[in-house]
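As a starting point, one isolated chain is supplied in structure tokens, in the form predicted alone.
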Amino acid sequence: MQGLIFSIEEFSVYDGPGIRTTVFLKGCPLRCSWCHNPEGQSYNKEIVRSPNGCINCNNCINVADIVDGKTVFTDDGIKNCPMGLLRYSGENISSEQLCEKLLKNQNMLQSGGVTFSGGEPLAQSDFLLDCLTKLKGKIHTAIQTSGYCDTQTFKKVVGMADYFLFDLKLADDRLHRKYTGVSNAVILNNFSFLASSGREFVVRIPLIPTVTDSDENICGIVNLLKQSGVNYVELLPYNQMAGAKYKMLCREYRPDFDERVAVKVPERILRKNNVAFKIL
């Protein structure tokens, strides 16, 4: 079975308990606004170039190719590059491969685990899947998740994982399809099934300047946490360093939201309602 990653971070506590090891596999269904990961949405392999280092000799530029009136990097571009500033993202691996180089750190892992990340990791399901089926009983297993896909393979995937994280960003489907690109209705089932499952969870809360961050959004998700008996949240701050990747791509950063303004934590909203938070 062959997958298409694009990182693997190591020492990693920010996702899921302990010390972990995530894996980032590439392509997404959702095109939020905000994306911190855009080298993580597409299902293929691309070529980004380092902004640092570079001396202007256009050796990349005058082989590239242009695409719609954008510049599209080549593997004749890679080679010419004097400084090495382009590199592919994006890696194909088989889940053996993967989950031995994984297991050789298991020792280490004891008190962690392994994450999947993205992208969206439910995108490759059927790689990731057969991942978690090697790693059963060896590792303690999370998925950081939009809890975008089908309720089919949702399910099989809460069968075998361990953790998830997962992710509420707007409650108001109109909202979420203008600022994702997709409707929420697959995410609130998926969201019930897990809350439901018996099998340990985590919300997690983008807060986006003006779209999730507003009172109504933010109202909105503890009514949703209140039906499902869930009292706890993590809120991740919006980064304003998330534009610098979208250069690399040779892509535009064009949030629909005015980034300069600052975040609202919602703790007032959240200590009236009995839930707990932690900002990450």
Contents of the next structure:
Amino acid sequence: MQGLIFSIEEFSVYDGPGIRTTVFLKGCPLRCSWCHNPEGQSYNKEIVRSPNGCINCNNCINVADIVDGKTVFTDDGIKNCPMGLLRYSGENISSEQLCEKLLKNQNMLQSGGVTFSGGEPLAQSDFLLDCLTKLKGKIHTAIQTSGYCDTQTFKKVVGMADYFLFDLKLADDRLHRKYTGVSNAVILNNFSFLASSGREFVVRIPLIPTVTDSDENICGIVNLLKQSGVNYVELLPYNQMAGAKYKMLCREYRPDFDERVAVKVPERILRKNNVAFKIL
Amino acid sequence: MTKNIEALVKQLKDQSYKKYRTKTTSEPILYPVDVFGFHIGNNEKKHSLGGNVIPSYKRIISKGFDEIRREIEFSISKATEQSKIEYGKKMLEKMVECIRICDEYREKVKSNSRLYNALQRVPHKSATTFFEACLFMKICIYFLRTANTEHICLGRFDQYMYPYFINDKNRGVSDEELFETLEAFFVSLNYDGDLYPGIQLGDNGQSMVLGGFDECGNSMYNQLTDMCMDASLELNLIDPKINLRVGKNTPKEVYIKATKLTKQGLGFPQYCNDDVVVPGLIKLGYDAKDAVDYGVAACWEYIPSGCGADIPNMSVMNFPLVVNKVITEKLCNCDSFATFMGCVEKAIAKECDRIVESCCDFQHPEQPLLSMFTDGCIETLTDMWRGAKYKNYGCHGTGIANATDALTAVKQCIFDKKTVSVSQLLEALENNFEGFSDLRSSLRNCSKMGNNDEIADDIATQIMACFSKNMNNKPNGNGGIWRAGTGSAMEYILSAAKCPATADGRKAFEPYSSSFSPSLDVKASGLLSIIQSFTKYDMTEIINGGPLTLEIHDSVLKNDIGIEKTAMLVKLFIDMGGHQLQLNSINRERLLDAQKHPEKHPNLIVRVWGWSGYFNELDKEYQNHIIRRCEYLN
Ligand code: SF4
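Switch over from the form predicted alone to the form predicted in complex with its partner chain, please.
Starting with the chain above, the whole complex follows.
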């Protein structure tokens, strides 16, 4: 079975226990306002342009297509760039090829394993399940997910993977819709399933200034954690580098919050509720 | 850090001490803020007569100069050969001079009572305390440096200093006091760096080798080892450079502490793998007891402690140049890749012979002082370069990855896929790829060393094996043998500057990768694959030294998780049989260079925010941000 990935990163230190390789699957149903990985959003291959070394000859622009007023690079652009700055993001790969590639480093991944991230890895669930089946018993597998996917599929994946890195962003559904484009109902459903499944997992909260770092939201999330008996979270404070990759796609990064506001680390609330945490 | 150490560091950093040097001073000087003194008073750079050895500090410090002097006198009295008597007199003269200078110095530093009192004992007699031992070291270093030696290494400091350290502890000296003495000694090593005859600031050979295992496999990592690591961590100064000897039984905690040191961004510790180095040296004929007592010369060349006069950077095998020659002269007549590789192997063998031949009557200038510091030379009254127990030569193997990639490209483009013809390749190389950009990109798209790719890695193994076989244990005409290695020293620039365009797509005169690392323009799959590729060959066969160099962004090391995992990665490298590792936390200079020359840093990964990206692929403003972010680290 074929899947679409956009990167394989060896020795990714913050994607689960031990020494790991992370595979990034392309495509995501969410549109988080703070998304730092716009390459991961589209389900299609895209041509991206590395901005450094560009001599502004415009060879790439001259042969680009304009779709809905947006610049889309073409194969000719790749050929014509004298500096070799254009490349495809997104590679079709079969589960056999991918697993073979990952297992080549099996000897080095004993302490950790393989993490599937994205995009949203559950968005290519058939491919993901196929890979998990092939890796079962050979290597530890982890899924880094927003939790957004139909519950049937989610249950299957929970049955196959060894570990989950589960994002909880916003407890309030209205705000969740506003900032990510989707409702959190199915996410919370899946979360409580995961928590009761006995599978190992860790919860991650992206701390976005004025959005997810508000006392209200943190209290909301803490409630969810308590209901599920979770007493440890990992915090990912927003960093102003989030927009770095947008220009590669000729896109503009326009978060609908003020990114210059300092992130509030909710130490007090977490401590008060006996939730241990680590800042990544 | 105590007040005293702070003052020492401050004086070092503001360079105010330099004004006390003059053109005419020939005696050592004491600075206003000082502990051991014995700084070089003469501000002129000396020329170098050679070095790159580890003196027998252990013997000198435990005997004292008076005893050494008596030994020389005794040997002279026994000697019959006139030339030996003459040489003995040179030694004696030098030793008498050293003693005189120390006595005069003692009288000049009366105001510093601690120093004055210690100088009543050392260097005349053996050191008894840790303070005296450090002072004795400082005295040795002073005399060696003013005797025009270079790259005089510190060796296994935590071993030969341990008796004095433990003696103090038994006398009730506190750990705090011992630590302060140690730090004062470390800081003192950073003074006078500008007077060193080396090429670059900091390239002064003040390498210290810590830890390791004894002949029975017992760990030699002791409390002093640990204090050395802590002192280095706290001081954050470039000297001494720490080399850590590790092995499969090194506990994770040691790697974690070492990784914290890596985080400082100074590029050390460098790791040496006892499980590979010791058997490798034994295969080259070193006695087991000397092999387990190995250290490193200036950078990373493995040498014995105190008893050797090896010259580990005697010559260089310029692999890419050899490969290029075979391509231009022989490739058109080869009907298969195997035939072609046969020609490459012959050429490597021939080059080994040429190197051996060209160095067979090398003469080092006499060094009576350094010879007294080399075991066995006083007894025989011989200069170390003839009289030391080990007089082996080393040959660096530079550009291994570039040569491998070039050969792999020939295999894949010319023989397997047949996408490039021999004449096209030759024409492209001759024209430095001008007008051959398509051909160049097909060469660059071939398999590369560092991607855990069997084709490239097998070729690497083949050329290294050929080099080892034809170089190791060949007599060097000086009573020693040759040793093959994986280092490059400056040769990744110098040798590369002699090499025209190569079949890996490298343009003429561009640098090779340094030492044993993937070629510069290779976008490697990642750190795991690199380690796989660079641990496949049996490294005991190529043990002159030369590390795999890996860059890790300091943001990977920003918290315990990253530090622990980096430590685990180093442990994996060692357990997999890697021989030597240099791990760099990426620093600002390198980032700035990457901004100007992105093509040179395709593998530079930066952790941005819960995610990583290639530095090259970030917008300039974001790059600037990262640069700013690590500014405070420097
Ligand atoms: S073709 Fe390449 S160098 Fe020219 S403008 Fe586009 S990216 Fe820049």
